[in-house]
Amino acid sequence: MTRSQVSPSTTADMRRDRVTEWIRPEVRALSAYHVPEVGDLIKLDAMENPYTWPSSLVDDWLETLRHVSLNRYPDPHAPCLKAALRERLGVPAGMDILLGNGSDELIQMIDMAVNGPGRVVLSPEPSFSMYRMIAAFTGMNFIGVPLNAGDFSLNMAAMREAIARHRPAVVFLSYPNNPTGNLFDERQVCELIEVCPGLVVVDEAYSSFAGRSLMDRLGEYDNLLVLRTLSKMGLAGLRLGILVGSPAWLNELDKIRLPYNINVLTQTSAEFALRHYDVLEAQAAQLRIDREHLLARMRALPGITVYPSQANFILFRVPAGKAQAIFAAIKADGVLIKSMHGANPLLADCLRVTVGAPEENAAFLTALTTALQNVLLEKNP
């Protein structure tokens, strides 16, 4: 049979069979990371900073970019940017910095570096979904250890048992934890670092809103790395992840880093932003105030459980079986938040909202109040 005689349906079947043959089963079982369309909605689903730079600062930034040479590759080591980060983040003496295209790339580099037959990635859950997904990308086994159901704290007995049984190559701890918003007990985190045979990566993506960090404890533990990002402080569009730790670890991880992974526009823009770090810090301080106001208003509403937060988002639980309806009603009123229902058994009936600017928070509260009133009316006709 010639190619022209093969029917379209047969060709499609052949393509599917080839995909099935060559794409790893664990990859085919995954769903791609979903980013919803926003349109004209108020966007409170992705833990972004709602505040922009002052116009005068934007003008200065654009002037800085005029001097960037786009025809040349960026400096692969970004020494000026690393020096600025070292100062602003309080990196201890003797520790090194590795940069990634967002913290996701750094997580992937870590998993690739420690991978081997039967090796395990371990994390408490629910937590950042990419810990599990990137383990699958890299062909590693992932072990999720459930948090305590009441307050999402670490179940230390379960964590100790899982570490002893699986001897994980790397443990990821989100500090504060996403999507629950709570800050794990520092003494318990340090205990896990001590008993873990492999790496422990403390992911401090939301440290600007918690006021707590393990950065100054890097010298105490030879298996501790601290992961940071500038995304939550208002630079999400730059996609800059920062890994801090001993040169003994980072020199090995650097071998996996793709050449020129931090583009010249990101390097220049991040250096500029760090020269004006006071603006970012002031915005983070305002968001902490906004968070407390939003928490108080939400706790006054009937029918929901609002969990404490040390991040720039708030997790809350709505009446049983109503999460999707309330999510849809809030969206219909023009506000996009995140439904966590179905992501993990401990997140049943849970939704998550990013702390926005005051007018955005007010719009969300109005939409949430209306949705809850409609739900309560359905329950009590």
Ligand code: PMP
Given for the second form:
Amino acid sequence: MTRSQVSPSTTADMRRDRVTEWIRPEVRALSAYHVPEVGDLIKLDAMENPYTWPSSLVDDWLETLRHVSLNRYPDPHAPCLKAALRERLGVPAGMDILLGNGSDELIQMIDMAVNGPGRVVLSPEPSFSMYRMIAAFTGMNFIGVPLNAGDFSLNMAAMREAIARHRPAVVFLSYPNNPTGNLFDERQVCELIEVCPGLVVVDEAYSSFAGRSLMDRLGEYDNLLVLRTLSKMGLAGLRLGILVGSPAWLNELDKIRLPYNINVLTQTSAEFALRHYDVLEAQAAQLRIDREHLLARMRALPGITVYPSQANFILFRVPAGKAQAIFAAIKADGVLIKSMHGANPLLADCLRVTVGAPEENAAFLTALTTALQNVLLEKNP
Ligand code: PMP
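Form predicted alone done; form predicted together with the named molecule now:
Everything in the complex follows now, all chains and molecules, and the chain you saw is the first one.
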């Protein structure tokens, strides 16, 4: 058949066959990370900080960007930025910093570095979905160990057993845990670090809202790495993740870092933001206060179970079978939250809301109250 004789549908079939032949089955089996359309909705779905900077600070920031050389590659080692992070995050002496284009990229780098036939990534579940997804597309085996159903604490017997059986190359512990919001018991986390043959990455994406960290225990364990991000502190758009640990580990991971992964605008902007760290800290403190208000107001509503939170989001369970309807009703009232129903059996009928600015939280509470009233009325007409 000449090229002109090939029908469009045959061309499409041939392309699909070739995709099937060459794209790895584990990649084809994945669904891309879903980010919903926001439009005019109040955005309480992604654990972002709702606050921008005061306008005087925005002016000063824009001024610093004037001096950035866009024609040059960024400094691949970002020494000034690392020095500022070292001071602000309290990185212990003797520990190094590795930067990523978001902490997602650092998770990917860790998996790529330890990957090999039969190698396992392990995490309690439900937890941050990218632990499982990145393990899948880097070709590793992922083992999810269910958390305790009542309070989402670590199931230590199951964790010990899984670690002994699978000898994971890396264990990810989200501390506090996304999407459940709780902090695992620190002694249990330390026990897991002790029994793990490989790396343990304590992911402290939400540490600003918990006031707890294993950063100062890095020196005690030679298999511990601490992962941070600026995303939840108000800089999600910059994409800056920070991995802290001993040079022995980080020097190896650095070899698979793409040389210019932190662009010049991010480096300059993050340095600027860290010079004004008090602004970020004040915003986090406000969100912690507002989280407590929101928790109290939600707990007063009939028909839902509200889980404690040490993060900037709250997980709650609605009447059985009603998660989709309540999510949709809240959205129809202009507020976008996240439905966790279906993500994991322990999250059946669960929704997650990010703590926003007071007026956003109020809009969410009004929408939730109405949605619950309608659902409860339906049940008892
Ligand atoms: N870790 C956890 C526990 C998270 O919840 C998230 C984002 N939702 C990340 C890491 C990734 O954050 P980022 O890539 O924005 O640094």
